[in-house]
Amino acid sequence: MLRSASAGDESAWRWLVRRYAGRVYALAKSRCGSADVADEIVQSVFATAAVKLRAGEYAERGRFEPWLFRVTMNRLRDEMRRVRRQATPTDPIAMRDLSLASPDARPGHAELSSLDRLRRALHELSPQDREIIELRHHGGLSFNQLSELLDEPLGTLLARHHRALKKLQAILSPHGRDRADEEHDS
């Protein structure tokens, strides 16, 4: 399919987009919190993929999926840097980050929904822990693909993922922060 898409076959290209766009979007939306920005990132990622495929610049034969998600992560990092440089109090992403920081920051929302609690908990993880959770669960990458993408041994990634899930569980459980702090101190 990659060969056909790079040769300009529109049906092959549509197949690639259908196969991967949902997962790229889920990862982008998870990372940036904005549907509009996630849509722009998906378009940018597939535009880059099209250019590289047609120009013969894709050289990682057999590793398209990790390559595509590497392009996605690069676009996300670029976007997050751009947002940090231009953040204003009315910026939707900055406001989302504020709303994740404290339930009191959201007027009239003393109780968080389960999804908001999960988003807030993910936001509390270190960038490395958050990245592995998002790539695995939003991006749908296998551990072998993560190993290729992040250039880390499989065993290391399995351990990192397990620890990140435990941290997330501790954050989400009642008194989870206290329990996580006790485990850290012992």
Contents of the next structure:
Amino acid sequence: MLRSASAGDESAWRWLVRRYAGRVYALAKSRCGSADVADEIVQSVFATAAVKLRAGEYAERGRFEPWLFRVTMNRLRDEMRRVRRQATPTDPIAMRDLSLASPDARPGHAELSSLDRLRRALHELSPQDREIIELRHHGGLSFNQLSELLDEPLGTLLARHHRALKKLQAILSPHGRDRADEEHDS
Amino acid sequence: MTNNTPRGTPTPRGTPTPADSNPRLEPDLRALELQLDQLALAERDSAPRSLILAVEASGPDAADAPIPIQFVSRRSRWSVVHAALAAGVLVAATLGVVWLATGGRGSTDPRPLQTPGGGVAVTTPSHAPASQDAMLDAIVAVIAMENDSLASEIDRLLSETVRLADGLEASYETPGLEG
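Can I get the form predicted together with the partner chain as well, since the one above is the form predicted on its own?
Let's see the whole complex now, leading with the same chain.
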């Protein structure tokens, strides 16, 4: 399919987009918390893929998914660096995102659906814990693919994933934050 | 499709399957994992259709398609709207200043007047002073820094206006009175 897409087969390219664009979007949206930024990242990632395929520069035989998500993570890091540089965003959409991220703007616990609670709990995890959960679930990567992408042994990744889930579970419990902190300290 | 999955890997997780779960997980964590998969599916489904279509249209075969894709983000759209509003206010303010400086409505229009001797004279409309031209040029230059295409459009409109004014002036001139 990749060969066909490189050769200009439109249906092959559409297949690739439909298979991966949603996963790249979900990962980007969860990591940066903004649908607009996620839009831009998806476009940028697939633009890179199109250029590499067109130029015949894609050489990662059999490892397309880790490669695609590596490109995604690099774009996300660039975006986060850019956001950090802009200390006072004046863009109305950026302001809205900022207000949503602010603890004062959070609705009450009871008002949130279980998925909303889960989404918010994810944002309370450390960046390392979030990374493994989001790559695994939003990106939909297998542990072997994660091992390749993050360059870590499979056993380490399984342990990291287990630890991250435990912390997430603790955050979601009634005395969430305190328990999560205790687990983090221990 | 080539097989992208390394040997021994469980089912790829494009669609979550319990078979590819972390074997170390206790049942309650497994349930949490399933909830995370639901959240991930909801996020994937929230990807805008227009985005997917735009990405599909930008494939490797899109001959010399400009990359990134021809898709203006909402953030960029806001910048364009702000630039357009700023330009509109500047132009309106300039026109107001020009109008006031020339003494209000109609004073720049050429008017045929009856002379005491019974002939017809034409008042010569004064062209905008050089300072006003300079002001307009400066405004266009400022807009050009924000948005090239908008600036060239305003420039074109100003030229059209000047041409129209010249045409009006010519139409009021009476050839018989010259000389």
